[in-house]
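A single chain comes next, written as structure tokens; it is the form predicted alone.
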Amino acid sequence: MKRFLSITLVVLMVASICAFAGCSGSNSGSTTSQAADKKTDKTYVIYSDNAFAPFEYLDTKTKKYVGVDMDIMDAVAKDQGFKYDMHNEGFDASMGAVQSGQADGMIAGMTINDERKKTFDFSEPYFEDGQVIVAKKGTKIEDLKGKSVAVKNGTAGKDYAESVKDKYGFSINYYKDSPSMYQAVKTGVDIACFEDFSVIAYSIKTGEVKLEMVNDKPFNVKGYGFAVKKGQNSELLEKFDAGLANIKKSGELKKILAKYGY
């Protein structure tokens, strides 16, 4: 009897054993397959510019933002298999987006430059750029002295003109936008603005701008960059440099730069 209960106590024993080691092993097993879903269906929240044509701007067919921005968004979120929501509510506001933790990630032809990764950690380059001064058919640089120019907020075309504006003696108008700034050079509130050398040529070559460069060739040149805030989202912004190596390899940034002029 004694030796029946003996064996019946180990039986209840590795049976216990077994049963506590089963449901452990399960656990661990949900435990990793659920953070791996959720490492797979996140969905990142990007934010872009709204009128920065040809970067991004509304297709007034579609009702779509398009752009070589949107293009290169998607074609990188492709190939490195990432989901994303994309939000286009200004330059200004998706700089602030991604400072507050409201976006993880912007697109917006966004300058590389030191003052900026003070605040932000950016993507190899996509695309090099200049600014350049936009005004009616005849002004002269030598034109700006005394007079107020237009610039967009939080851009270089922003801060190239405030360090020259003692050198050609202007004074500065901020806008929301690169249309208001168009618009106020058209109407005669401002001489001139400071606008990247691609968007405005496009913008000129496509008839929507009636407006000339007054300098030929763009200073400042530099290349624009994805953004995140600095010290977060690495794991997305080593997405983005992966899939960007690879569109770059396989010819597709070249095929999206050329539909639209570049």
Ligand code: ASN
Given for the second form:
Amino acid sequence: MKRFLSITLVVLMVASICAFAGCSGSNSGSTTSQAADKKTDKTYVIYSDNAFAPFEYLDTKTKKYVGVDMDIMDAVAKDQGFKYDMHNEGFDASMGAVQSGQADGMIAGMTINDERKKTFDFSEPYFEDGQVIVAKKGTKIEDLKGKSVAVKNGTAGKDYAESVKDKYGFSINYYKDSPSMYQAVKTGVDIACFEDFSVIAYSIKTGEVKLEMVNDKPFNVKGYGFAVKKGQNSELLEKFDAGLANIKKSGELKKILAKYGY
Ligand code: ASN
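May I ask for the structure of the form predicted together with this ligand now, the form predicted alone having been displayed?
Entire complex below, previous chain first.
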């Protein structure tokens, strides 16, 4: 009996040291094996934006959605050994799908902020960005007075526009996606739109969008994170964070970002 107790004690001690130091058997130094223990056959349903290059956009040649977020999701899922189905349905639709439980999680260049933390749990950040005002060449911030601006439903850009609407004296029109916003500015329906800096910078650089930034320093710079519904799918969030840590450590995240010009 005494011998049994002391063996049990040793086993428990080793287990708690391992828990503290993060031992993971033969795969030590990596969080992969921990996730492998929890491996399920579940295919997670992941939602994303559909026109938010370079984070997610349709490759017209392959007819597949590509981009930073698509590559990150792929790399994380491979690292953690889980399956998923990607649905590129738009930003607001993705938030709705996660909140209704139709989606297990979303990755959509999603800005992590305190307001969203009330209804979502976020991964560690994998990128940082803020918003800029975008308009036709030569437009100044004073020109927004008395005019309407375009925003995309549910976005951080929309929140920012609403917060400075009275200060600059503009009204707001709401659109379902980024291309509709740009189109409204190009055709003169709205004088400007609010978009994430790296996204508009990418489209201006590729020549896709012929507009300019009114301010060159983004407002509200914050991290982008993968999100699940608050209090739900913590297992998926843990796997995402473990995979993200691994692809950060291995240099794969850097490679993904470099592929899209970062
Ligand atoms: N950064 C934007 C937001 O979080 C995401 C997007 O428009 N896809 O609101």
